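In the form predicted on its own, a lone chain appears below as structure tokens.
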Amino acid sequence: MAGAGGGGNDVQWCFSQVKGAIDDDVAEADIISTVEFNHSGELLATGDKGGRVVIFQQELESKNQPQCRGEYNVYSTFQSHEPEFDYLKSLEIEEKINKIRWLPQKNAAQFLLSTNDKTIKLWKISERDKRPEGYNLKEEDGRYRDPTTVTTLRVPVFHPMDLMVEASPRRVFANAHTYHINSISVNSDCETYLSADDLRINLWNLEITDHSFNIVDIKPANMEELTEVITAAEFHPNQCNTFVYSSSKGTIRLCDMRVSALCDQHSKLFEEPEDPSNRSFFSEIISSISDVKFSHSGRYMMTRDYLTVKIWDLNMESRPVETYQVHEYLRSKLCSLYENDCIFDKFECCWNGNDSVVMTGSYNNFFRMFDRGYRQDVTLEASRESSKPRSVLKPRKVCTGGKRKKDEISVDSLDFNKKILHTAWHPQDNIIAVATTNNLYIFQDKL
């Protein structure tokens, strides 16, 4: 095989553009800590560690090359948090960005939420082509006309000016947060959206920054007593009701805002029974779900936790319908990844357009593909060893034992400092974004 792919077709994926620096010493800021496609594809956005946002756009498919789709390049660059520091709890507050959301687009405008630990904002970013010029009151450089001195009046006009593009905030969510936000979830109602920390979850309306609803409170009474945390929460994509949140002992709760306001109460319970014959010390730690997604028609949701991606039917909670091991050669390396802490790596997971297939990262700058049709799987690199134009992806293979084949990679050999926790998956064509620590790959099928 290939690769796994959109359509039950082999896809053979190919390196299409690399972003940021390629040097070996990685400024802490510069580390990507976000990756997320609008709703059409033409836009990808990227948060980092410096709370920097950076908008790709993809360019007009080109006359000359009409099988080759546009690139990405850059459409705008803003500082979205700065840090700062909460005095009553002498408290550094990052200004890392945890997570971008898209809102659907309405306008000419786009509007995407951003969060650091504590702050959503609500950013508009939109295009300027034209100037007015011919103010009355206005010289051309900005200066006041004195009033006595305007004889004749005129209409200004406006004159084309070189595209710029502006994001400007238009809401700031803050304040009601005790512990750092995980997770942001536009509702499809457009006018909602939820952001859960470690505790809680909060229902906002976006025009609405004053205040917010509580809809889920796990904080227990005696912070002693407290056994588990939200570790993320998501919408569902077509039912403005329902939503679900993970927790760090394997567990997801679908809950239904109709039934109660405070959702403590959830509709179902998805978990799966632990196998006892794979019962260590480590088990409640790798069980920890670092993600969860919804598939595009609703149907399912899919979770992430360290060893394992899992595919759930909505309507059976007892155990998940399909189960993807992702590095289980990681499984015997458990006790050295507890002491480098790499253990409490949460990585992401992503859908492709039409729900066939889905991808994850992991270790060595490797990312992982699943084909639920076909049941296959592939594994491949981002790296700049594979960055020429076009250059098709070679599957690579973990040896975990034994004799060490030519184009093989020893478990021992790993480079556990290189992975890769964000990707994305463009909403409707073959192509995906991985970051690497402080790189953007974009790779895309061969056409």
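Between two forms, the rigid core is defined as the largest C-alpha subset superposing within 1.5 Å. Quick caveat: nothing in here was measured; it's all calculated off a predicted structure. Positions refer to the first chain, counted from 1. First, how it differs from the form predicted in complex with its partner chain.
- Taking the rigid core as fixed, one finds a CA shift for Lys249 smaller than 2 Å between the two forms.
- Relative to the superposed core, Lys138 undergoes a C-alpha shift of no less than 2 Å between the two forms.
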Contents of the next structure:
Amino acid sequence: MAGAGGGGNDVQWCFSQVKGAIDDDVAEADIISTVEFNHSGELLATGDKGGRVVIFQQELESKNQPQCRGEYNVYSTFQSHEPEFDYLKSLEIEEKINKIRWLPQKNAAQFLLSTNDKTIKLWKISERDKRPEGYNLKEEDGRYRDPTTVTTLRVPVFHPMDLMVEASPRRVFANAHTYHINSISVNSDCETYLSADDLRINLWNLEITDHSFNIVDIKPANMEELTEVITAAEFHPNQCNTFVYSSSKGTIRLCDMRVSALCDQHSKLFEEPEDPSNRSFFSEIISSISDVKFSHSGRYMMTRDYLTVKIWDLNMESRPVETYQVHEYLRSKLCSLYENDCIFDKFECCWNGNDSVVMTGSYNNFFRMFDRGYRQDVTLEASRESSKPRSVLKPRKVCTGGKRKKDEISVDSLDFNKKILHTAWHPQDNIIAVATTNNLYIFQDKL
Amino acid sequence: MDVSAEAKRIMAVSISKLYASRAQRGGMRLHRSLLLSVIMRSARDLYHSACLAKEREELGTAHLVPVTPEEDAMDTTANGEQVEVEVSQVEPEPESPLTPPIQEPMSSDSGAAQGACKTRTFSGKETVEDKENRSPVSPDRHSRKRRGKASVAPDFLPSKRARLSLELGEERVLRTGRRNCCRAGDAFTTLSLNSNRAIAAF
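I have the form predicted on its own already, so could you send the form predicted in complex with its partner chain?
Starting with the chain above, the whole complex follows.
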């Protein structure tokens, strides 16, 4: 089949755009570390290891080509975080952007939260396309006029100017996390958000930066007894009192903030009993959950561990309702993947707009889509070779053993340095953003 | 021997990763350190079980009873608090990493040996733990010293750590005649102690 997509099995994915440098020599600062569409899908933000945020804006559909969706072009670029030094611990704090989350739009300006390991910042992105001219006390270039030379008065008027997009930091939420922040999530009340590190989750008010509430703390009294850490956390999309957090042991805890101020006691614990036939030396590592995402409906949540994507019904804690194998052929390679550090890669996952398809990344610049309704899956590749405008992506297949067919790639030929950790799906349309190491690919369905 | 060689290799890889992570930008990552120490502990357990199985083959069952508690006493001295943790972890989970088939290194023969070995090791450790509880004045002052140190002081003093490791190594060589297997094991047990303290240092 050609592709998996929302609403049917006849979706074909086409290349649309690629952003970023072409040369193979990747600067570390350019490595993309997070990708996120805003709530309308008009804006697409990326964060990189150098602490920069780049926002792309979708152009309005052109009247000449009504069948084509607008392209994404650079809208704003700014330095969100700088490297810092913690003098007390003699540690450098990386400027890498771990997560970006958009706030729902309330006025003309756009707001997003970006975080590195220790500090969260609220950025306001606003447009300026008019400039006041005709001041009485200032010249056009800004120099002040001598008041004694002013003989007449005039009213300054706004004149159009070239569009300027300004990003300004409105709030800085700092000094609340001892460990490394892995998640931020905006509450549906649009007033609060949570930030999670390895051992604690804090609740913030977007207006208040000088204090936050700790709502989850799993730090043991004796750190030598530590057995699990928090790996991801997210607020429920509709219920402002509910959030989930995942752990390195493969469990997900759902907490209700109405029950108590400190949500150490979970309301629900989602855990799948381990399959004894799959037990191996590295079982614990590969069961660590790297991402958790609620469905848009709020009925389901999806978790990603090293080899699988699981869909959970919030009403059933005993096991997931669906399990999808992302790259099961890697199960026999875990020892090598441990040695080359790939086993520690944290893959993210995402839902499409109507929760019918889920997507996640893999190695060799492959990414996978699973159509929940049609029970189909497809493997596609983000590569410069298949980057001709509107060229349809060909499904890829990995040969797991035996005779390799034409067009198949064997497991040993996979390039484990080319990994797709971050993907995002447009909230309404079939447009996806897929981040390779330092490039951002945008694909859309063939109209 | 394949099993123990593989386990030793994995331990060496884990230890080198743990030490490399100290120099990482942004400091040590707790999650990664935790996973590394889990793997290293499993590898160490596997390695010791393999050693014990090998010894049993070489010496016969009769000689093993006095050796096992001593060896586990060495483990205890190396990882005071950790033994308690391990026992508590092993008890609810009888299917520890050792018993079920482990993909890469194990063959079915060594698996059976390991299963038997594990039971013995487990009971050995239990005995040792009881000893610890009954006699608060431990003959091994390193264990008590380390316990206090680990919970109070962060691990920022390389010179002290090296000296402690050296003392441990010497101590262990003196206390046992099982030089072939255990000396190599000593190094790993010592270094796995350090990884444990690496977590405690957070």
